[in-house]
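What follows is one chain in structure tokens, specifically the form predicted on its own.
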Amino acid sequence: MNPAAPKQADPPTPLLEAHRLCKNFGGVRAVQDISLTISAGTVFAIIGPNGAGKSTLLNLLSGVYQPDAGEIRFAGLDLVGLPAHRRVRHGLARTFQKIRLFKQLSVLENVLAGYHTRHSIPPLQYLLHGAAFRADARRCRAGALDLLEFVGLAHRAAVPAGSLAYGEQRLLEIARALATSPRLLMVDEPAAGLNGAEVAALLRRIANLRERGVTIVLVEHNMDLVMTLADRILVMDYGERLFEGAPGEVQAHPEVIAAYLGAEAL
């Protein structure tokens, strides 16, 4: 061995791996033979035309759907058969393309609902409301307020979630998902309904989450956001893998250009 040879960098640690995932709805093949590896501490984007199967793939990874075939492993744990609420306890969280807030509850109460996986008190305390219960409630409230500050909604903590503007509701969903303290956060169309300034702020927040060590899976139509943030991009079309690569490779790939712009653009 040459002692002067530079040390090879360690390969990225895979956090989530999927192998040959398939999901059919009747005669429709929504996801067909999709494999992917997502490294810890990265932003992995899934893009494609409408109907490409992006949200279905996210539903498979998060446990909303179970695959008809294939494997999913998270930090070595086999996820197939594990329901969504149990995946959350292992460090996976997500937001939805169609907003799913408790609209009659306050903004703060919505984020507090995300702490259901993180309570650290004996079960009897839920009945007695003793010192441990009160200390846990204070901890969760302080954490929820910090998350609202992070997404720019601290000043709206007391208002009903249903009174927020559409873009604000999307940010609230992100805060609620973060309340579960995820290792991997899946976000489905987070920029939908946001104006230019809000998209820029969202970009900074996702970049900040990556700096904190949170792995991000991003389904998004805003290509400026995707190309700025993503470390790797999976392109889907008609439920299948069209291409995977770095942002520059995706932008230059002829089949990707054809899928988005039509073959006549080539």
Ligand SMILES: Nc1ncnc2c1ncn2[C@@H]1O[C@H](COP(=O)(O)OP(=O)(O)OP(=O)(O)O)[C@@H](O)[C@H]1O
Second form
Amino acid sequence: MNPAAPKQADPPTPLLEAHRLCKNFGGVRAVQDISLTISAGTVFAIIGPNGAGKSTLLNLLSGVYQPDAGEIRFAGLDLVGLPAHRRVRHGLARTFQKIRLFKQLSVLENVLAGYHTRHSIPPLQYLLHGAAFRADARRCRAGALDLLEFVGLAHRAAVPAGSLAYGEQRLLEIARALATSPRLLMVDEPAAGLNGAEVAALLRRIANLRERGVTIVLVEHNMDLVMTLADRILVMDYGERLFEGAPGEVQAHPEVIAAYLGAEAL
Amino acid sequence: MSKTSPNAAAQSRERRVWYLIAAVIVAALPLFVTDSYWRTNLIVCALNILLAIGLDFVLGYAGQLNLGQSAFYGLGAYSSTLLVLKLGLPFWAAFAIGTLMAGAAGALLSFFAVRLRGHYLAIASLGFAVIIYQILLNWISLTQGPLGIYGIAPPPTVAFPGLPQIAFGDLRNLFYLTAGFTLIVYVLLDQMVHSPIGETLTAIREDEVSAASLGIDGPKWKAFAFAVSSAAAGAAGCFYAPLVGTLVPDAFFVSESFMILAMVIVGGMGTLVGPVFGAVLLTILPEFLRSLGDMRLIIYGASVTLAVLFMPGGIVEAFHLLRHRLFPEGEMR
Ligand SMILES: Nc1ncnc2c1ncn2[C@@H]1O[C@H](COP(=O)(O)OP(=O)(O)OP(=O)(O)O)[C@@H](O)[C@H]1O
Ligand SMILES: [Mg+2]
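Next, give the form predicted in complex with the ligand, keeping in mind that what was shown is the form predicted on its own.
Starting with the chain above, the whole complex follows.
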């Protein structure tokens, strides 16, 4: 039907599926009856006005909160009840809207902390460092520096994370999350506070990650970024699903324009 | 470039040199300190270092304030002594059990306090210290309460074939035993904090939610740090009993926890070497001030207050600042 649709040849494999998720905070229905299916290797964007429940949905998917109702399956695995740290080992990683770096640690140490689940050190060598310990340290260090290179922060490796500029901190959070070697990376407003050039660089990096096979969940207010990158877009309002579709469909949808794109689109 | 990629192998070699220097100092100390009064003080120093580095592991690295150190110290002392006296266990078996019991108590406390953070965990551990003190004081059939347990024997004499016997009634030998043990614990802790375990604990200290997003199981690692910390205190207690020869509950009153905390803060928490200096300073300095009586407590209080106000990084930070002044362009590390 749609001649522009690029890769609809074979049915995409769902990596993450959520079914009728609900989360209330006291009287606030932050997430209500949200279902979604995210295909492997795609960018899935979640948009909506402030307070729509986007971050809460991300917190449900990453395990910071447990849902009041609903199901979450990741590569066939039931995630409900699984604490956040256990989900990481299965390949979920995330960044935070309100930046949560280890401010007193160096930029490099922040990324190294992301290697927590990926060390291969015989237990006794934690007490007495040997050859295997040093090999592991070299491997993680090289990997961490590569990730810093990827986000353009290699020259800042030695400074405390807290002393980075705001935009750099957002990039460091991405590098740190990537250190866990995720299959699914969830980023919560990565472009907030970034200038035009930084947004353009961020866009290239996210596209690059998708090419490497990382599935992306993108919560973002910057419509240029969303419309350029997203394969699918979920529009939320008041905790509910307003619409879901491809970028072109979202831009054409009258309710979405009214609720969210508003004056900007008109 | 050397700043962003300091050679890990060189650092690890440098650490080993420091371990060696420390071993030489331990070996040499009794040669210069010959009277029994000061040798006893040296042993007390070694035990306080053990208590302080144990506390620093959980406080300075994992960021959890453990005010129960006096209780774990007492648990180690009483349980090892009672196992020898009442069950006739050999000293070293009692030592192992006493140390493990203190460690297990620490892990349990942390496990139950897992939802508590910051002040609440501190208060829970303080409550634990009060409870243990009250038990030591009031379970008279077991601990003899305030009357105390007397005549505790030193660790058994060691005899290697063809070598002279090593008796631990001799203060020099007891110093080598306690200081040697403390040095080994120091090395093990130092290796751990300079491994991914150190990264994990500091990540929890800095932001537990963030740490969880990297796969770090906060409650598990906090319990681990607590167990290590309290086991170190337990081991110190196992040595304390034969050193003093007498056990009374007052030796493990809650104020002891604050003494140990003072050592860590004055020395500089979050570095293992800081609490060593703090423990030495706050053990030896008061000996010079004995004539002042309770003024000693004021010295403690004043030094902690001054450290917190003017030098939150403690002696270690003061040392770094001094080095910066003296050698402005000389990069450290
Ligand atoms: N921990 C919490 N406790 C109580 N209420 C919460 C909590 N987290 C979110 N909420 C509420 O849930 C609703 C959804 O918040 P959420 O942060 O998910 O929105 P959002 O779509 O991410 O908004 P924004 O674009 O401003 O980031 C809001 O009304 C918010 O006040
Ligand atoms: Mg949000």
